[in-house]
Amino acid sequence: MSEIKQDAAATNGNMAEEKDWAAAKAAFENLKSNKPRPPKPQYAVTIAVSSRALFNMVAERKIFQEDGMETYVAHQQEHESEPLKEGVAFPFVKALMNVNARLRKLYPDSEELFDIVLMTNNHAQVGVRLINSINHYDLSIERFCMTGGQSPIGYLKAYMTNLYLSTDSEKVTRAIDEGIAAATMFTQSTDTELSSTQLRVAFDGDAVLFSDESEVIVKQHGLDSFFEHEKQFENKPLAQGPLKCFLEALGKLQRKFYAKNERLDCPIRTYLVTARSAASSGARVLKTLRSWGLEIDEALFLAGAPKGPLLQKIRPHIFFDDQMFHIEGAKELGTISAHVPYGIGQKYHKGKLIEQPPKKE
């Protein structure tokens, strides 16, 4: 008797713990709070930005460089209470914020939004001082990955990473060997007044939205040669290069407005600025945008001149390239600019070769 009463007391019990169970879960689905939830990751685009991109980390990155870890975490962990500067890809963040308010009002129920990762390498000790300068300005940023000394590019498939961003070279090509869209930032030599109501996005063509295909022709055989090609293959698609991923999530997201009757209004408006010529090599790029079902909303064609001074007109919250020289003269002007390191362009700066050095055996 005595052993069935035990059965029946620890069914009783069971039974008690998964209701206790269930209040839980149920309270906590309950919850209210005025801060949006960031959206499932299947659904999101997902742009991961590293902690030296963000935020301003010159004096910190010093410190670490010149007396080790140890002492900069320290120095992190006794200023943990002051913001950080604002760095190059803020104004970034807070435009992709903005695109979310927006829609928001317009898809309460919807998770097809922006996520932002912070992705670093710092050390979690670290952490506290991110999360209170995120706090300080009040970013959606609710994801982090933290990797204490270790590269972080492995996690980025597993946040299903749409865009990385960062100021380390050696880690944003790394991203763009494993296949993800990436850009190493810049800051720009002069601040420029930003759209506070539009996310402005500035793509150049060949290495960048389309492969190098027609710039390994330009380099290697002359522009005669590549007039001639592009005619040949007008009709024939580009194709994709790294970052043409990104700019088909950027249309996903603006198809959004469209359908809301906000075309004129839309808060995200993309420019295509090529150095290619229309009249002799720009149909290619069109035909091809357009094989992907893809718009772009500006396409500018600058048959060689400098890009500099148009950006300066546009004023994108990002400037995509995948030559150094153009890069340069874009922040020399004040725009925000990304180098995409892929493709041929990467041999060469300014038209001429650069000297690599001799593999070793």
Second form
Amino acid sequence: MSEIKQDAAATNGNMAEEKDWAAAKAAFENLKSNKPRPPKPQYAVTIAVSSRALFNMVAERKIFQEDGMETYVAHQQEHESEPLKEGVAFPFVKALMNVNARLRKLYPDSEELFDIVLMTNNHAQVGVRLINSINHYDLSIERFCMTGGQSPIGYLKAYMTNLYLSTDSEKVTRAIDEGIAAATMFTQSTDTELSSTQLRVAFDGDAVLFSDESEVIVKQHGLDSFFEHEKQFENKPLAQGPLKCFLEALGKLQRKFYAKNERLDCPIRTYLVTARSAASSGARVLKTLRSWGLEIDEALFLAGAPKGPLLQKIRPHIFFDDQMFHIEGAKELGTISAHVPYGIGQKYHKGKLIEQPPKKE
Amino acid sequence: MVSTVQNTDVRQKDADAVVVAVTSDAVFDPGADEGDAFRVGLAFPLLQALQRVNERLLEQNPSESLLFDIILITTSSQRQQQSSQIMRSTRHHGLEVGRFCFSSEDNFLESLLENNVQLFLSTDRNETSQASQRGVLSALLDQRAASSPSEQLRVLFCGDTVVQPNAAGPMSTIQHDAQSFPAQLGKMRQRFGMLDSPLVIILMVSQGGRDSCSSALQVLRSCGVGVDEAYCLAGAPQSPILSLLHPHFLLSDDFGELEE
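Could you present the same protein in the form predicted in complex with its partner chain, rather than the form predicted on its own shown above?
The complete assembly is shown below, putting the previous chain first.
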């Protein structure tokens, strides 16, 4: 995913773009408000969030499904001044804003910040209510993509997205297929109090940070083969998975705090929550991370035990996993979970092969 | 001497129609010559899209008078003298051009004003600049128009200009002029539903952020223009997004130039 930004950096010499950026920067700085200026996308970690992930639009969605598009848009317009309620990605977005505030204090001239984009296929008429709601909560969102019914997937690259969060699994799957880190967000069943000073991100290992190559072995040849294989190839790094670049981006921002002696008070903390066991298959994972030059703050090896109770203690703002089984377990115990529809785990449920209906076009 | 000729192949439009003038160098490829008829130029998909909007409007209401009235205008003495070839080529390609204005570089502006042109489209920056200075809303057509769809007219409003128009520019009057092109466009858009409209209105805010986007949406709404798609960039690079949007033309005060 860092390839997108590298390409952009290569065309950085583009004069028209630089002119535009300078003009936008000046315009923003001339505003009378104290609003923080959005960062230069080529250097930022861009998180694209859908409207239904950012806000709770369950009631509105029902109107759309039952009464159709026209009624839905009219309803949104009628209630334009009523702010929408917070959605499942809301705590994550607030936590990102907090990290930005800390980064700006330490590095006032840096563009290496989180950049949040609202990425929705809603009509621009609904956009007014979305913007009003963003104003109400004073969220740092200055970039929007409202495609008026078309798929927003094509625009993810155009906005240099590093991570896409949506409640629509079809869109998320398409994004992953396009090589963009993405996950489908699920609302937790109970509320958990989350840290307001530290962004906590938890990742599953296989098929999230790493490829699904080892999971394939488990599914096709069983656990014993898996253990043998992992031991044998302990020193061979696993291939990367869809969320590896996002972890990398987080690590880059973390190091900015370490450089200013703020390691103990770092507002970003990362966790690996894996079903692997430390004794047998865990080493390969740690060695892979090391070979990539990546750090993870806490690596938790569950050796097959359920992830829910452990996540309850960690209280991440988001937990990424490729298997719905783990997502469901986490949700039930109050963790905000995000499903990464990648790899062989999509064809199985609780160890059994799912009958796949023929793919719709 | 300007001569205005009606195209008898095409049903003439009422006074309510929205008059759009397109230059012959945009409609026909200035370089080529297909024997008797000129080859179509980069405005061809645009013309097809304008025609498509008219067709759909008439489908809904056969006595609809708010239609696009297309004028093909020449802006050089060279083209002015190729009138028969131009008319022949127009018929050959079945273009729904209502009138021809055979003017030269010296008098095309008068033609625009006399014919109450509400939107002038040209591939020549000099021409759009002159027309804009005379108060005629203009937009520059470029290669991008050639790859825009022929089944849907996509009109892009430059949001930064909507919020802060140049004092003397055509965009500054849109809020007070119910007959302005944007207002008429908005009325046409309302004839169709949210989905499957042959006319789509797009807003792009290049420099401003959330507040500019919100203001632009409200300003346009107050002119009766309902925006379908909105892209707010706050300084992010425009060209990747423009290359996905496929607008036929861009309305702003900078004589409607699309970013290079």
